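A lone chain, given as structure tokens: the form predicted alone.
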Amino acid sequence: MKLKIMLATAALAMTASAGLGETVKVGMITTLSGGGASLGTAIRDGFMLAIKQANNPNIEVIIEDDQRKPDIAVQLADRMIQSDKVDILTGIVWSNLALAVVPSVTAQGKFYLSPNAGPSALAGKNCHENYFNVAWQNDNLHEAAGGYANTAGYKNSFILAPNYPAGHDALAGYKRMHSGDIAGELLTKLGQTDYAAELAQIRASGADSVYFFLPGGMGISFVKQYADSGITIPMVGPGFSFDQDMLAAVGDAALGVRNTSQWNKDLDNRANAAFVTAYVDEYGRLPSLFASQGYDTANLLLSAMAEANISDRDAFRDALRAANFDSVRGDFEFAANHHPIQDIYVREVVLEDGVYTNKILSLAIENHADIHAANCSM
């Protein structure tokens, strides 16, 4: 599937800037089919909403489905660079795909703006001046969850995540901040949907809490099976395990679960309020965490285009690094490794006017930068 979108209407006032004299070609590789399709769809929709709002005639976006397969993602990236002559790539959901694609993209002098995956391997010694993560570094939301578990009084957590780079980062992040014991630790198969064996181990573990990172369809399956199992041990998760687009499928089984996120629809700032309203008007549904990340990624790109020509790589990089845009998260700043410094919140799943959603309860970590930035030599 190939969707090429040319925006050729009159530009906003910002297009008067010298930085918008050249066309910027963007290649979006994301997951639009299979178990993770809701995540990629939300990223795409958030990104394209910002592009539509900007009304900028100098952006061309090519969108492709990676089918959650690293080999297909690599093929798409190579074709976009060699044949389509894109300047910037974006869109990847999964860390194993990012690790397969990003090093080649940056080695060829292209920019990669990540709206999601933030593997530790790209945040530390393998950081690159052309790689910017607009979402988070993989460990961050899990670190916040580990800190929340301490304040909640959980002293013996059972933890599980898929066996791929983001899963390893997730469990490492939780353990880094959680001061209690680990009752059990499991790495499950990526894409797994039957958790009977894992639930049996949780039941027998003596844990006082369960922390899990299972994005997309994996999380839907786990939470529903957990509720059906009769296990009453409290669950905690990162925001992507209780994302807006997943909650309708999970239903009552998710109510009351605490999760951590750097964004929610009730964050009190003007940019976020406008985003939520515009997203609902455009798509007829509430935005998700992933949609907010796609939206911010596009607005970061637009802010750089307002300051520099894409052909001047150094100036364009500096403009990206400045992050001179109104983020839906409020204040936005990059650390030295081009990953965000940001607040992370504790949310709770609630039912509002018949819709399953999240509300912010408290601040978990303030102005948090990832631990791997210390190993980045930029």
The other form holds:
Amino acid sequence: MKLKIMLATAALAMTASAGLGETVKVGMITTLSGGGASLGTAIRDGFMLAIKQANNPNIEVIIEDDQRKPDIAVQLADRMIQSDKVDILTGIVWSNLALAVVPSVTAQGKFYLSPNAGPSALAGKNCHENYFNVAWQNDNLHEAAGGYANTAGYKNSFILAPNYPAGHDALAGYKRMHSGDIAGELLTKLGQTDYAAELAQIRASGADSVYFFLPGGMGISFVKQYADSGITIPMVGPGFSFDQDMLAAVGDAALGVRNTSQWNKDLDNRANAAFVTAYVDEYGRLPSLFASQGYDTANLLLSAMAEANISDRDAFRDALRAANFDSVRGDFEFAANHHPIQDIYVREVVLEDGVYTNKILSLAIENHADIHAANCSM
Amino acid sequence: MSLVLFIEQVLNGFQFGIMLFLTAAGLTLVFGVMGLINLAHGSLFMIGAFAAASIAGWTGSFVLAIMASLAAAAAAGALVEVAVIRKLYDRDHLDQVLATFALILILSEGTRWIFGSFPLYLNIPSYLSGPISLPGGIQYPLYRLTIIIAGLFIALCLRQLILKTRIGMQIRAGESDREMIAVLGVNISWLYTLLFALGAALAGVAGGLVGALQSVQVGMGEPILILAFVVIVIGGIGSVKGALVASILVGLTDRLGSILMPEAFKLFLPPADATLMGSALSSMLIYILMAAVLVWKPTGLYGVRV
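Could the form predicted in complex with its partner chain be shown next, to go alongside the form predicted alone?
The complete assembly is shown below, putting the previous chain first.
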């Protein structure tokens, strides 16, 4: 299952943007098999597209599959650091894996660029100068959804998420911004595929809306079963559950659902338009939220490589912190805890030329930073 | 908690149990008759779901899709038995576990190679979708009710097959004394292939039926495999009746536990903590049930062998 991609062959085709001459080794640990494979695949594809476009001979990427298992992720990280001698790690999808891997990576003086997982435990007191999150802090999209629920007039929400760190962050984020009551709150098993018991409780709860965070296959199962249950109250979710790669498997059941995201393919900026076209050309499918995060992560890395040598850790860190790259989500900057300050939008699932996709409805929160930054003493 | 919610959860428990039974029945027969631990049983479940999703995509017919899931899983089962499993009957359990674990990897990656990493679309047909009203004001999804009825029907067919037919007689004979029925002139290798394909077909049908409710993706069989093993251990290895009783028991424990445990903790804990504790404990409940049954009856509810 080892996939080793060497990109050092393109030396002759060096472009002007290649910058400084030291080779940077990147270790990508992501989920490429099992129930979460579609997320990791999208992150990898987005990341590799940016690497390919940059055509920089000084970057080498090693990709490994963590199978969504924390122990395997830890082993891979150790091996990449000790025998492959990587300088930078990236790729982890799931917060429980990130919590197992990131602290030891940063403690060994390596950089970790998160293209997805942003657990609150790494954003506050335990923030680290070598840890950068290019996606969001976990709470963010859920906070935006809580805010949206207020605007939509939902006063009594039933909320559920898987029982793992990102699930806890999700419910906390939604409750932080939602001013209405909570009709019920459930923590489900990670990887659960049957939600009959939860749906029965939603039906009995008398709630006026449902908020759920169930990434990957869990969300597909939930939305299909929700549509079949006869429950008619509206559902709201973060963008993950209504992501481009999921929608085809969900079909009509997702139509019209409002969800929150920091990115969508119709965001009006030049970098995004170029990204969407290039992604479709390369992979023959529309990019997802996760792909956009992988793409931004690679571009952040490339921007730092153009400014500083990896051997000069402090200069390289400063270059990363400057975030001097064209993000596909428009404006992008890091807060003090190295998590993004960004706009978050409300999207709606629509059918466009026979393809299920999202379109942006409105801005949910502008220039949003997470609240954990205040506890970070960096 | 209202009575309606309770009854709905009981129905959910039954439906979950029936699905588990379809997966566990094949596993317990194969284990009981051939003495084989087949970890790749979950992959046959996955093959059923993928076959159903493909055929539903091409033809649009759900009935054809379910028939395809049965046929594809049975064919895959027969192929696997002839190519790999047949060589493992005389080996010890460790070799069987290793070989069938390798089969999981091969079948998963093979499926990914053909269908890709992204989940497939398979939905409930329109004539089975939506809820129906049951007496007492209960709204219950028609599809889940159909699964309960279809599963019970399959269980009945299986019972008739095992108790009333010649093949069933040979299966039962094989269960009690493998060497003896070979000596009596029964073509044991043919019987084994047939039995393995039958178990695979049941798992495949379960995969097809569940696929319409869930996400059809690589790796969907592994979680159900663990539960199927719990079921056959509780029910007693080799006993189809035990598998049925244990499946329903596990289904009810899981579904009722997931609502009763958090409620119980709410009596003496703040709601947020109660949810956390209750969720954690309810996911352990079926394993606690298994441990309790094994203390009470070490060979399982209907098991005879030690």
